[in-house]
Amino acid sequence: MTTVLDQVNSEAIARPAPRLSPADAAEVPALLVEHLTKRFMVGRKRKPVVAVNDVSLRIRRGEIYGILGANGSGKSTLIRLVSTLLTLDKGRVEVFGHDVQREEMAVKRVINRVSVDAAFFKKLSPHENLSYAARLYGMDARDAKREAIRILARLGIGEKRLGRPLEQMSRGMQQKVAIARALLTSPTLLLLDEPTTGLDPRSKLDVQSFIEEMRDSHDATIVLTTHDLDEAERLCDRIALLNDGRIVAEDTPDGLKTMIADEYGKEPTLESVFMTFTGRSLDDDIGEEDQNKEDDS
Amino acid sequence: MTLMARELKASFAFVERNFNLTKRYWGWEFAWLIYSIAGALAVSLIGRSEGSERLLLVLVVGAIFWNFLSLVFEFIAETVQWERWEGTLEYTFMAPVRRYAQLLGSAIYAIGYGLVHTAVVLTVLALFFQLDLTHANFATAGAFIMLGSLSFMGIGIAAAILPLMYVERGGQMVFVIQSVLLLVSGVYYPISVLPGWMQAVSHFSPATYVLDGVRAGLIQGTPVTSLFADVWPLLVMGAVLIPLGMWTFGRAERYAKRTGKLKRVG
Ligand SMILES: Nc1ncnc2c1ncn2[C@@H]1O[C@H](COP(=O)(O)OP(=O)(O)O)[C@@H](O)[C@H]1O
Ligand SMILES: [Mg+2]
């Protein structure tokens, strides 16, 4: 019954998966999304907002798949739909062949999600928060602790800090603990919803290089949402551009650039790609440090 | 079997987490204990001022066991609200844990916490008033605590959905339920003083039977075996309210996932 799952799990332990082998097409996709739509009724007048509009995706195992979109384009809603935190209005979502609605538990066991706001009990220490996570996912608390120490050491957080309340940590550190918590449960599909938004440049780089390392050392497929172009280009094997809940383009970073190379004189950047497909710039959302690229109009 | 063990292990996640939270908020816990003791003392002193030892005992038992029941109710009813406030609600709901395992964990901790809290308050009041508890039947009190916990678990679980559905007002509604139960359950006065319609309502409050049973046990030393009239309504209510609470919770969770209410406001 759970053969796919078992296979995935045992392989995760046995060996790091080969990345993007030629047999991929025949393989069960890590994430399959078909014609997914989600609508919210917003405000007193219950005005309908289509947050995700007829989205289809097929993400191969081992990929880092980027979803690039401005604020409010539907990235988080898409991630929540995959995480079983929202019900679907229309369409279908499968994680390693398991339908999110019919086989909710099976899906929950293989996914984990890191959101923009590191969702912790802030008064509890990283250890206590991670122990809670480990028990929720049916892990042995002591093994989990050892593993957590290892992951956090890799992220530059020493064991000494793990006993003090999380609220005493910087946002960057908290986000690292959040990533450690997600990795602890060995998810085969890891959903990172703007994991670096709002971090200081230094933590941002740390987190990014950790994601790169993760792709090489873990058998995890990663879906990463971002509104940071450099981040998408640096980390992702393929990128989907999301605009008003719809996917307007999907390809490798280079593929996206060649798509518009003809109509665009000089060497296109990912930003010019984004502008071409969405008719807007990523700069005008929450601003931050995205404003340092103005090499296109 | 293994599935059961797995679920129980998950329940323990909530017990341990709540224990850790209690530890971290120990200042508040201490303040709350003082508040409970002061409240129970204040009410009980009315009995002393009337010069009635019997009234004193009735009030002491009422104050202490209402304190227990409302603690259990509050703890369970506020599980959702608490996590929403901390911002962990989505994280918990995304975990591969059955909702009954989560609510069972919350309930176990609530009852354990309530027992410790109540034992302290009872000890302080017994010393303060030099209560003569030599004839008290503690087994009866224990039995009613357990029976009452079942019903309050059910009501608490059902009430926990309010903060899930009404993001801002839910907590206030929990408070309203609590105060209505206090009013109709004969906590500080016999229900016979209530108007007829309120007396009718009081038959539907599990607290009515718990207080009646505990008073009989602690004041008259009646064994639980002679208190069947208070036992069976609690058994029935437990058997109805827990499944009903779980069912309601499931419905509310689906509603929240459809309308996007698990997400924190703002
Ligand atoms: N829980 C919700 N309730 C109501 N509206 C929502 C909810 N979540 C998202 N939306 C709306 O859906 C749209 C997409 O939001 P979101 O998925 O958060 O975008 P992003 O993550 O790309 O910034 C926005 O218009 C937002 O207001
Ligand atoms: Mg978002």
Contents of the next structure:
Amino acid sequence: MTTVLDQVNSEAIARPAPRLSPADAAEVPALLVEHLTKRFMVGRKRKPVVAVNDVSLRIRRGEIYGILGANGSGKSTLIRLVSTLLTLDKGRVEVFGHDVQREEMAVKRVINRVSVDAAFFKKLSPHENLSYAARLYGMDARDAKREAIRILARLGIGEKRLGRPLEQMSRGMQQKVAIARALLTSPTLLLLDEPTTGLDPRSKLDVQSFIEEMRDSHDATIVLTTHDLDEAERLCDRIALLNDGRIVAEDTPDGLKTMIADEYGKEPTLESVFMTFTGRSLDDDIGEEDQNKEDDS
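Return the form predicted on its own of this protein as a structure block, the form predicted in complex with its partner chain having already been given.
The following holds one chain only.
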């Protein structure tokens, strides 16, 4: 028996991608993903879990591109594949024309990543963690310190807190330090994997404002996964919906809302868009997938 959700997903997958103008087609994209697939083995007697299933996308320079999906839908796996932390099973990924498999070091020089659970030397201070990151990227120590102070101040962390061990700071403050660490290297592609999850409202607004500033003043391209529909609508130029490892819809926020109203007679909200194309809430867990293969909360 065919359900409404099956019909919606079938139509979304079958819908042709929007035509690119000659200028868009000629420009090397910031991120090109073609037929990307990743499977995980979860036990000798069990079938592999397909985390990312034949995903293709093209992100233009200077975009903020959002990826929405329920827990376990494959968002973090996709980010890790792009950032070279995982190997591809099938398909191709290019960052500014550099293949992530053949030119891994070239890719690492132009990207940085912030995850929902950032890793630190927690006995060390924000200043010491950022100084260490700066040295890894060959930055001048004085320039790095000055820029770190500026970024942290913009995110609401004053200079007097820079000497306190990270383990004594709140989860929100630690996440701001993670964002500052990523921005310190001036990446041209910034991968933000749920960067505002768990932050208080004020900290969340600080981070969102800084993301907009990064895009506008540093010509950065940003890929953002988020559970916050308001955040996605505010920040993202385009949004892709990921469901069971597949992209089932992609458009601007307004384009998605118009489509759901015109074609399906639903309320023109991103929540309605998400429920229609996935059949679940953003807070739903897909199941064993995110327990066995990724921390995709």
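Residue numbers count along the first chain shown, from 1. Nothing here was measured: the structure is a model prediction, and the numbers come from that model. In this text, the rigid core denotes the largest set of C-alpha atoms whose superposition between the two forms falls within 1.5 Å.
- After superposition on the rigid core, the Cα of residue 45 moves by 2 Å or more between these two forms.
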